[in-house]
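For reference, the chain that follows is the form predicted alone, supplied as structure tokens.
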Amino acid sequence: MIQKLSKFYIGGKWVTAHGQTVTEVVNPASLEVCATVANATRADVDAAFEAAKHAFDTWSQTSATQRKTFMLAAADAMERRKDDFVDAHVSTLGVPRTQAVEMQIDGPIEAMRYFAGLCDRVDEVEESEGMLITREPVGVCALINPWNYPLLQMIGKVGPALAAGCTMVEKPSEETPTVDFIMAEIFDEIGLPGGVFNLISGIGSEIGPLMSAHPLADMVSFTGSTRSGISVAEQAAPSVKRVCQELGGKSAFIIAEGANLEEAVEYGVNNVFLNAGQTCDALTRMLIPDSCYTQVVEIAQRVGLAHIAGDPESASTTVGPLVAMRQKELIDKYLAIGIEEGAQVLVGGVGYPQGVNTGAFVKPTIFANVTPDMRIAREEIFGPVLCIMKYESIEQAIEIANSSEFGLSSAVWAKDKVAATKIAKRMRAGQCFIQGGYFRVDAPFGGFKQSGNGREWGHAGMDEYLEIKAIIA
């Protein structure tokens, strides 16, 4: 049955879209249409921002306790609708059903509760010799979300915006919009005041510019490719909006001398194959000491071959499809490039996985003998593709790691935490996971260089939605 999403959530009501066109949402495993979603017009965008602007004066003056109550109610409702969220992620993104809750849903629920606990941050006042420093909500926010972690990325923006007292217009990716519509239903169910959260949908290249440049928007938060992020910044610049961008990555994972190779290599392979490699901070460059090369290759091959790519409904599947056929074509292109450049295929390669002959599937792939000049070592592939690279000294490893134009994330596994931290401090990236660390909602997340500006998550993510005011006597 095809789900038809023909209305937007604007001003606390479900309203019919002004336009007549729709986008078909395709199940990437079966290539069948699973939903249709209305495409917003300029009139819809204007109506959503008008509603957010109208609601701002009241919502921004609510108490921290009131905002917290709404957010905790939303988190409770998210718990009740876990099954719906699972279905949405499986059908639109192809997440293996057995992994959906842990990978895509538990984190956002935790995050909504986490940001609810930060509502009091708006009321914090610093006092110094007759001067008061206060925080106020930035205003109306344009929130443009990606498809790879649709619920997590949505709450990473909506959560701090609500806690700060901002109002918002949110647009999901056209590939995975059903998750956002469930959240709109939740906000409606809990009685969130009309206009605080407004949902529209449409093609990103058409609606994104209207949102980024909208005169009623005070801030734009965008997650996506670096190329699209540049466009968002250009559109926002004439009105001097605040712009928060979480963009591309080509993150390096340094395995140092003395590390536990079994644990480190397994961690690295599993990290890159998670979510079919569609993770912006995936550790896609594994840098290993030349002296450990043979052992690392053996471990990586064994761990890689244990992964099964296939039907997301199967209990044995560990790697589902990519989000769309265009992504499959792109990844297959990069796999062919890697082979042409002379990289050694340890696992995977071009073509469909065993037992699969349709859908947006690729073989989870591990390349060895990769050199820093290869395109597969420099460009963001955004699929389950790991590049193993040798280094002769830790200085060379750090140099290779930092040579990327990106700087979103990184990782180090050394003989102990002290040794790993010493290396981590020299990594030019917004995050560094040491000794097998994992994502945390209270850790600031964002990039250096072309990986973006600003931060999400943690106190720093909350602060993106606040203005600082000095009251001087």
Given for the second form:
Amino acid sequence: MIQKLSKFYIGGKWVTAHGQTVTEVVNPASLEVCATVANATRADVDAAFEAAKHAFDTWSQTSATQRKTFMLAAADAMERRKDDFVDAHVSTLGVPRTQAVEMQIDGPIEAMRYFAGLCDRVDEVEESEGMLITREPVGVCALINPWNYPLLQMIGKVGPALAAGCTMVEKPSEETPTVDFIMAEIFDEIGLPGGVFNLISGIGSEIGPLMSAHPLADMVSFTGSTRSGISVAEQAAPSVKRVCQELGGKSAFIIAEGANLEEAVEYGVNNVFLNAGQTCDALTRMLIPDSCYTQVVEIAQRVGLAHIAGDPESASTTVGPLVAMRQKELIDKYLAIGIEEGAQVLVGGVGYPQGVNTGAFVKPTIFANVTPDMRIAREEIFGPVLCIMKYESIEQAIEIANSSEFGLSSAVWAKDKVAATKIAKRMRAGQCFIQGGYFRVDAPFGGFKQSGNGREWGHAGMDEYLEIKAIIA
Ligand code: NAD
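Could I have the structure of this protein in the form predicted in complex with nicotinamide-adenine-dinucleotide (NAD), to go alongside the form predicted alone above?
After this comes the whole thing, all chains and molecules, with the earlier chain placed first.
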């Protein structure tokens, strides 16, 4: 059955879209249309921002306890709607059903509760010799999301915005909007005051600029490609809005001499194949000491071959389809480029995985003998493609790792935590996972260089939604 979403959630009500056109949402495994969503027009965008502006005066004056109560109620309702979230992630993004809860849903519920616990950060006052330094909500926020972790990315913005006392207009990606509509139903169900959260959908290149430049928006938080992120910053600049950009990456994973190779390589391969490689902080460049290269290649091949790409409904599938056919075409193009550049295909290659002959599937691929000048080593591919590179000294490894134009994440596995931390401190990236660390909602996340500006998650993620004021006697 095709789900038809023809209304937007504005001012606490489901209102019919002004425009006449819709976007078809395609299941990337079956290539069948699973939903249609209305495309917002300028009138819808204006109505959403007006509702958010109207609600701001009251919501920004609520107590931390009141906001926390709403957010905890939302988290409880998210628990109750888990099955709907699973269906939405499987049908629009192709996430393997058996992985959906752990990969895409438990984290956002935890995050909603985490940010609920930060509501009273707004009330913290620093006092210094008669001067008061206070925090206040930044205002009306424009929130623009990508498709790869739709619920997680959404809560990474909506959570701190609600906790800070901001109101918001949120736009999902064209590929995965149904998740956001479930969240709007949840906010409606828990009685969140009208206008605090407003949802519109539509074509990013059309309404994204209207949102980024909107005169009633005080800040824009954007997650997506570097190309669109630059456009958002340009649109927001004339009205001097705060802009938080979470963009692309090409993160390096240094495995140092003395590391437990079995554990490190397995961690690295699984990291890149997670969510079919559509993870902005995926550790797509694995840097290996010359001395253990042969052993690493053997482990990587074994771990890679154990992955099964195919039907997201099958319990044995570990890698689902890419989000859309255009992504399959793009990734297959990169695989062909890698082969042409002389990289060695350890696992995978161009074309459909075994037993699959339709849908947005690619073969999870590991390239060995990759050199830093190759395009596959420099450009963000955004698919299940790992590049293994050799290094001769740790200095050279750090230099290669930091030579990227991106700086979103990184990882180090050394003989122990102390040795890994020493290297981690030299990685030019917003995060560094050592000895097999994983994503945490309380860890600040964001980019150096062209991976973005600002932070999400943790206290730093909350602070993006707060203004600082000095009251001076
Ligand atoms: P995208 O830039 O195409 O789209 C992201 C969002 O921006 C969508 O909602 C889209 O509709 C909207 N959009 C498109 N053009 C716009 C414009 N001109 N102005 C405003 N909004 C516009 O990116 P994508 O393909 O959806 O996502 C993949 C990219 O996102 C990858 O590069 C990935 O690394 C990055 N990403 C980064 C993070 C992070 O936290 N740093 C997280 C997830 C994804």
